[in-house]
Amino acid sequence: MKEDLMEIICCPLDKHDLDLEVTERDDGEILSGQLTCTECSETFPIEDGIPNLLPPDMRDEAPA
């Protein structure tokens, strides 16, 4: 994921903006980390480079 992208995703429960915080970074891309929620702090995961905004009740249901 490119940082950037902060710019225009937000979180998808309450539309506030996400606070980023990044475990590893490759030649500006975020690889892995967490977006946190501003408003009601709902965290989802970035992995492999990409954000996982789905709501957190869908995330298991989900396929790989």
Given for the second form:
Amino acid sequence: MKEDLMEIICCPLDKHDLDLEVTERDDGEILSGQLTCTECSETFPIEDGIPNLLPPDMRDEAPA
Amino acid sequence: MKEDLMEIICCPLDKHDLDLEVTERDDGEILSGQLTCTECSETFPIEDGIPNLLPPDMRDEAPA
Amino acid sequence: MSVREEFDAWAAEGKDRGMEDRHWHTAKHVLARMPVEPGDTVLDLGTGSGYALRALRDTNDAGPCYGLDGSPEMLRNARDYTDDDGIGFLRGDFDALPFATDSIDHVFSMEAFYYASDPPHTLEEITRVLRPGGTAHIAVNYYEENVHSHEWQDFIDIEMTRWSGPEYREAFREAGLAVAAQDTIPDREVEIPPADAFPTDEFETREAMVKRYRELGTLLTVGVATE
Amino acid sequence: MSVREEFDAWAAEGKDRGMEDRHWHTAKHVLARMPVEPGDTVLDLGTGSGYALRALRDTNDAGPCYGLDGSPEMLRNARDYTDDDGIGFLRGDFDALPFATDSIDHVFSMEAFYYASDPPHTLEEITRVLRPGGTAHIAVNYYEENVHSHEWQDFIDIEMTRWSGPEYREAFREAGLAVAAQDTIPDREVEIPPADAFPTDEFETREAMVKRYRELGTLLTVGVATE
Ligand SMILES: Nc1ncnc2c1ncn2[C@@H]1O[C@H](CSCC[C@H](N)C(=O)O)[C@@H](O)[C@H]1O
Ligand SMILES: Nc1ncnc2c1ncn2[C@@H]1O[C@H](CSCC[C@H](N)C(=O)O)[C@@H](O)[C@H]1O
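Let me have the form predicted together with the partner chain next, following on from the form predicted alone.
Whole complex next, starting from this chain.
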């Protein structure tokens, strides 16, 4: 994801702003990291350049 | 024109309500008469069942 | 020449029915898109023969339908073509609509809008008469991208407004109408003669006629009154 | 089966590109109607291969375009199909949109809306994220009037919502979207074999296939956020 996505995304649960923590960057693109809700503190992972903003109870991390 | 047209039409100039004066009626249809603006008192004719709500300065009564 | 003189003459020559036949090819698709619910009030600006209102009454069970036109001969004919009590006609001008604020659910207009003497003001009038959430479906064959329509101005004394698609969108927004959609609706029905019939009076080549009808067609801009 | 499991499998089998090819026949007409101005922000719900966003960037010079999908495999592919910096993908669910209120100019969705687990709530979410005057173009091939689509539910474990045209209009309005237009867009491109090829796996008769594609096609409902 590009950093300017931060301007428009929000927590899927309470719609508050998110904080960004970058683990890996490549050429302006954020490849991995974490998003944290400034209100409810829920965290959302960024993996392979794609933020996962599913509500946590919908995450099905077991491979299909 | 049908009388219920009165519910929706207004003076084309100042958009105020109109008063209806019927000269000729046929089977629920108003064939001729006059509409008068309750605000500016401008009058608008009903002829052959059709109200003429053109702004008066656009009336070109000479036949084409 | 006034709108009255020009269009009274057209109506007397039967051009009202001729337009109905030709415009129907694309107008019916516009009408089919309109979200007219049973009982909704519809206003047709420049109603001509009044076909649009007859169709919406038949297919959508529309409520009171009003056809406004500047030509008494057009209106006389339109009135003769229907005996539906739910359809009423009145004479008026696009720039001074004689309808109360927020009184209309849907405005339709086919091949008429560009005759308005002050089109931005006509759009403001449309916004005024529409209730919040009401729609305007304005369809024209005379527009900038349709180069084949440009010469129409030569045949008529009333000054015509030739906007492009983006200019229609911009003008809608200026007048307070949110633009919901815009596209061109091709005329798939007009008969296009074989190549050796060209040039005709109207088209140099068959390709030009195909482009005019099958590709360009009618420009439809859909607006929604947002307050 | 979850959205993830179902659609990850589709993406792995290349069905994302297959859908792009088939849906393009009617989706391109939906995209052509959208009043997307240069710089406008667009959200594609259930983006699949992401083709809609690529098209809007190319043709309308759209601003930032976001594709949301529940399937990581779909998103991985979609991300691979473009290197346009103006297009971003994210994983999320239709019922909990991770976008700020009033942040989007246009929402597009093709053949995806009916997978939402709570479609009325998804429409509320769409209304929330759209700025006032923003548009929603929701297109589906699976809908009540399209009887040929009814059996699709048998092939998929996710519960699908099968509304009629009037039900879509009603639900839009309930959620605060003014309905600007609705119609069905025929697929004029899918090849229909000669009569003696029928019955096929899908259609008893040639007439049935003609009706499914040339007549019914894709149901498009266009909404506008009014506040
Ligand atoms: N300024 C104006 N005010 C009211 N009506 C006008 C007008 N300018 C043109 N018209 C009317 O608009 C119509 C245009 S012809 C189109 C008629 C019809 N909608 C159809 O599709 O066939 C004519 O009937 C003409 O009288
Ligand atoms: N509840 C949900 N939330 C997010 N995405 C969903 C979803 N239900 C289905 N989807 C996604 O919606 C897509 C439907 S397939 C259609 C893809 C694309 N719009 C096209 O026209 O080809 C799939 O990619 C699927 O993963």
